[in-house]
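As structure tokens, one chain now follows by itself in the form predicted alone.
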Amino acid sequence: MDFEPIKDRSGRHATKWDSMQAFCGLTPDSAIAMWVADMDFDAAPCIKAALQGEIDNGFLGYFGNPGPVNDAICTWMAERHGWQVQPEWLRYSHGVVSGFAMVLEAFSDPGDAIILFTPVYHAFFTKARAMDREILQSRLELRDGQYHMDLDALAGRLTGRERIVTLCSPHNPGGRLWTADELRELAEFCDTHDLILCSDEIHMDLAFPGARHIPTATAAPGATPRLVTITAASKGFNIAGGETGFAIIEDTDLRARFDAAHKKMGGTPNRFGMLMTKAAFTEGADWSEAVRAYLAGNFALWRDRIGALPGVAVMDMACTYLTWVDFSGTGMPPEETTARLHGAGIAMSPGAQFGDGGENWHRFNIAMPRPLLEQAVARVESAFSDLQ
């Protein structure tokens, strides 16, 4: 579990590196990729062994009998998150974004509105608009350096066309771990206004040592009749290429509605993704502990150095590897901060794509070997050296 080696990922079908030029005009030979949300670390040994075992077995046909994968997920949820999930609650999708699309199909119609707490993961916007759903952006309040939901303000803006509230928990961007009280208040809001609550918990296994992610289902057990949780092992274990996510739906009626949408949109599970998920949740605990500690160290380095730049503020976080940085204090428009960062060879995610409230921010992925992160930090410092 050595996370220090720097490996050249370019030319290896890594979106983060091979699509960087199309994304922002930078190339892997001169720039550092800090945009796509995966880690520049090898997968856990147990995951690689599971894949090698399947290759050695030689059968690569359709995947069947998810029972052992179900058991692995249920055990992990109980031991790691205190959530007693039952196997019959599980439904698989080709990644969490695909699962989100099934939620939209199951619980809303074209022309209906969904609620997003912004700034938030940009794929929610893309998928909702592609499916002809309207979006009501509820801008998060920034207080004491952290985001907070303003449910009172949101209530005053409802039109009656809203069907689904989507919560990103832990929050992306920003690494916010919502409290049990906040989750209960949101669940009560959804009950009052007859809204389905879709809780995206894909970053659940990236809480730093000493911090804890609270599943919405355990914080608000009364939300069961309207709660769908979508998640995966992909972020926590760096296996997004397996394109395997799952929904956890306790309520029988909600499961039936989701199943109908799945029948229209879904397919059979990805063989390799299912086996990687099983390996992660049965044998990957030690790797998970180590990578989370390493990421916490990376964040401390990033926060202390980048946060020291005049006019630049790094949002504190206790989870994920996606840091959220406010450049508004520099007095520069987003176009200038973007140009400076690109000029320094930093490919980050511009904040505007995350919706209302993200315009003066940028998101940076710090899940990389620390020697490479130190290079990235030095580049950002150089890009704004005239402010020091």
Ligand SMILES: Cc1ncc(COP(=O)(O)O)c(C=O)c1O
Second form
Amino acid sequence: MDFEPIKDRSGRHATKWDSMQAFCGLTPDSAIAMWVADMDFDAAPCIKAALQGEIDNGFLGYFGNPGPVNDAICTWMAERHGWQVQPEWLRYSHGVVSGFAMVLEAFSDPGDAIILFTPVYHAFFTKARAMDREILQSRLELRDGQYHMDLDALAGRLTGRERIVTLCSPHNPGGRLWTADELRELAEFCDTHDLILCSDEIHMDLAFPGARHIPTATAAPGATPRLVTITAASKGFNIAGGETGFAIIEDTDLRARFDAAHKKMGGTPNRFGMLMTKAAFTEGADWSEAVRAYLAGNFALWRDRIGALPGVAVMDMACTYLTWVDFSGTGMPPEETTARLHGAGIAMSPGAQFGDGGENWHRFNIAMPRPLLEQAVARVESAFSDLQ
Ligand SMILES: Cc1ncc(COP(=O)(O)O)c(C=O)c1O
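Having seen the form predicted alone, the form predicted together with the named molecule:
Expanding to the full complex; the earlier chain stays at the top.
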């Protein structure tokens, strides 16, 4: 497993590279893509082999009998995450964001509100707004360099129209691994205020060596009657193009309500996504360990160098490759930090897109060969060299 080779990914329908110009005006010939949450690594050999086998076999029609994929998921969740998932609790979606849309459809109506802990993954906003849901942004509190949920403040802001709390666990941006206590407190909050808890755990397989993601379901077994977990193999194994996510719903009544939405919005699963998911979870453990160790090395490099820039603070993290960097100490407005980064050929995600509290931050995807990351680090350093 060699993550070092730098491959030109442009011209191959990679959103991260081929949509960069539309996103921020920069072009792949001169800029480094640090926005979309894909890794610039080849997929695991077991995944390529699974796809190759399918191509060789030649049948590319509708996908049926998900049983072996269900089994792969259940075994992975038990062995890796200590959660005994039963096959009948699983429902597939066309990516995790469409699973999120099904949660909105199943458990809320237009005009209802959903709660997001911000700054958070931007597609929650776009999807909720497209479905005419209000958003109550509960700003995460920054304490000791880490985000914390302020449930007391949130309780005081509830209007009675809230139906769903969406937690991003691990958190994007910044890779926060929520503790069992925090997850339990959130579950109790949902119980007290009669809210559905939607736990998006798509980043579950990206904890660095020595760190651990805790599924909300295992931390808070009492949450079962109101808990929907949405997740995928896609982030941990870099196979998001397979557009395959799954919901895990233990409670029978909740599942029936989700199924009604699934009937409206779902469809036959994507053949390639299902086969990649199965290969990842049955044969991909070694690759997963290796990539997580490599990402931890990338993060150490990034934190040490970028965190050393005066006025720039890198949030510490033990999971994901989506680093979250605070530029407020530079005294510069976001327009200026954005202009400087773009001027240096860095296509990052501007912090404002993650909601309240993200305005003076930017998100940088560091999942790339280390020699390329070295170049990116040097560019960011040069953009702020006058601060030295
Ligand atoms: C928290 C979170 N949920 C969902 C997604 C995307 O899911 P999908 O591409 O499967 O719809 C992302 C992508 O980065 C994410 O960070």
